[in-house]
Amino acid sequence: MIKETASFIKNKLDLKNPEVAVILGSGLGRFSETLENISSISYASIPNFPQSSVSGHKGELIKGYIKDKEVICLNGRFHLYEGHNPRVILDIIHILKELGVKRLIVTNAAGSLRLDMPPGSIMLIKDHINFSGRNPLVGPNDDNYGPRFPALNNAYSLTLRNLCKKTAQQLDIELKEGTYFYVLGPNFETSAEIKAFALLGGDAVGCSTVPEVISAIHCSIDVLGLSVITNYGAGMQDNTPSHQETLSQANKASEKLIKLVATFIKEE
């Protein structure tokens, strides 16, 4: 199934050598506007491909170029709170592997667990905490893609992080760095949970990304992760988090993130 779907995508988009893939988080779909010679297909037209049902996730696969580099964008991701089996995400990443992807850039919208990281900040993910109780590697392992017990001690490539920091410095973009705390969702957290997550070592909290990263590391794809901070966690300010706020703040901060990711890809 994975090879069949990869072959369909390759032929439909006329893919040559797409070594970089970008997964676009809530409100960040405008990244595709930075690409040249764009072609796209909807998820609905791809055989064996799941559908994204969340507002802010369009549900299309895009091919384009940044300078001379062919890039694949997933404009719409798959969240486990939508009811997807975690293995669906593993299959999606394995499809990218079949297409030749060697580096995966994951972006997301996240809530801050730190007062010194306000809405509008961009956080470079250095590590994560999987608090969801779910893992895409549960079930039979395909040794053709990766080992039964992959190590995650360098899940967010130090080499790519250092290159991203250098790019941000060149662009005069302030870049925070921290640990992404992954929860299942879809509800926003309670004030007590926000306090607990910070005590456990989290810097930002969200409901995506980690299954994609685990799947990528499983099949030896290097990962760079970036969060747009859209709100403070519940109880940190006099606020009630909402998805509308998430999309609004992500749109406001997206210009910085889009510029950072596009320049990073161009210069890496």
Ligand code: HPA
Second form
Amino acid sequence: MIKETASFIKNKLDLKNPEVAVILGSGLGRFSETLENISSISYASIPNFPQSSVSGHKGELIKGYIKDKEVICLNGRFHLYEGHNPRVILDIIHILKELGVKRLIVTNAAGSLRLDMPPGSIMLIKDHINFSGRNPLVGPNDDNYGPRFPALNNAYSLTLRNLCKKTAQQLDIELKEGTYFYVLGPNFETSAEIKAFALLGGDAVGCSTVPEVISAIHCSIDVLGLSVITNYGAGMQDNTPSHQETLSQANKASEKLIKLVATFIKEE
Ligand code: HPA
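Switching from the form predicted on its own: structure of the form predicted together with the ligand?
Entire complex below, previous chain first.
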């Protein structure tokens, strides 16, 4: 089924050698506008592909170019809080693997757990804490993709992180670095949870990305992760986060992030 879907996508988008894929988070869909020679297909038209149901997530697979580099872009992601089985995310990453993807750039919108990382900041993800109790690798393991017990201690490639820092410096974009704290959602956190997550070592909290990263590492795809900070965690500033705020803040900061990712791909 995975190979069939991959071959459908390859034909439809006339893919040649897409080594880089980008997964766009809430409010970051405009990244695809920076690509040249775009072709796209809706998730709905792809056999065996799930549908994304969150506003701010469009649901299309895009091929485009940055200089001569062919890039696949997933505009619309799948969150476990939508009710998807975690294996759905594993399947999507396996489809990317079948298409020849070697590096995955994951972006998301996240809440800050640190007062020195205000809304509008961009955080390079150096590590994560999976607090969701969910894992896309639960179930039978396909040894053709990767081992039963993959190591995750270097999940966020140091080489790619260093390259990204260099790119940010060139562009004069301030880059924070920290640990992404993954929760299932969909509710925003309580104030007590926000305090606890910071104590546990999180720098930003969000409801996405980690299932994709676990799946990618399992099948030896290198990962670069970037969070756009859209709000302080609940209660940090007497505030009440909302999805509306997430989308509008992500939109505001998206120009910076889009420039960073596009330049990174050009130069990597
Ligand atoms: N919590 C969880 N997910 C989020 C947040 C948050 O504060 N902001 C954006 N996504």
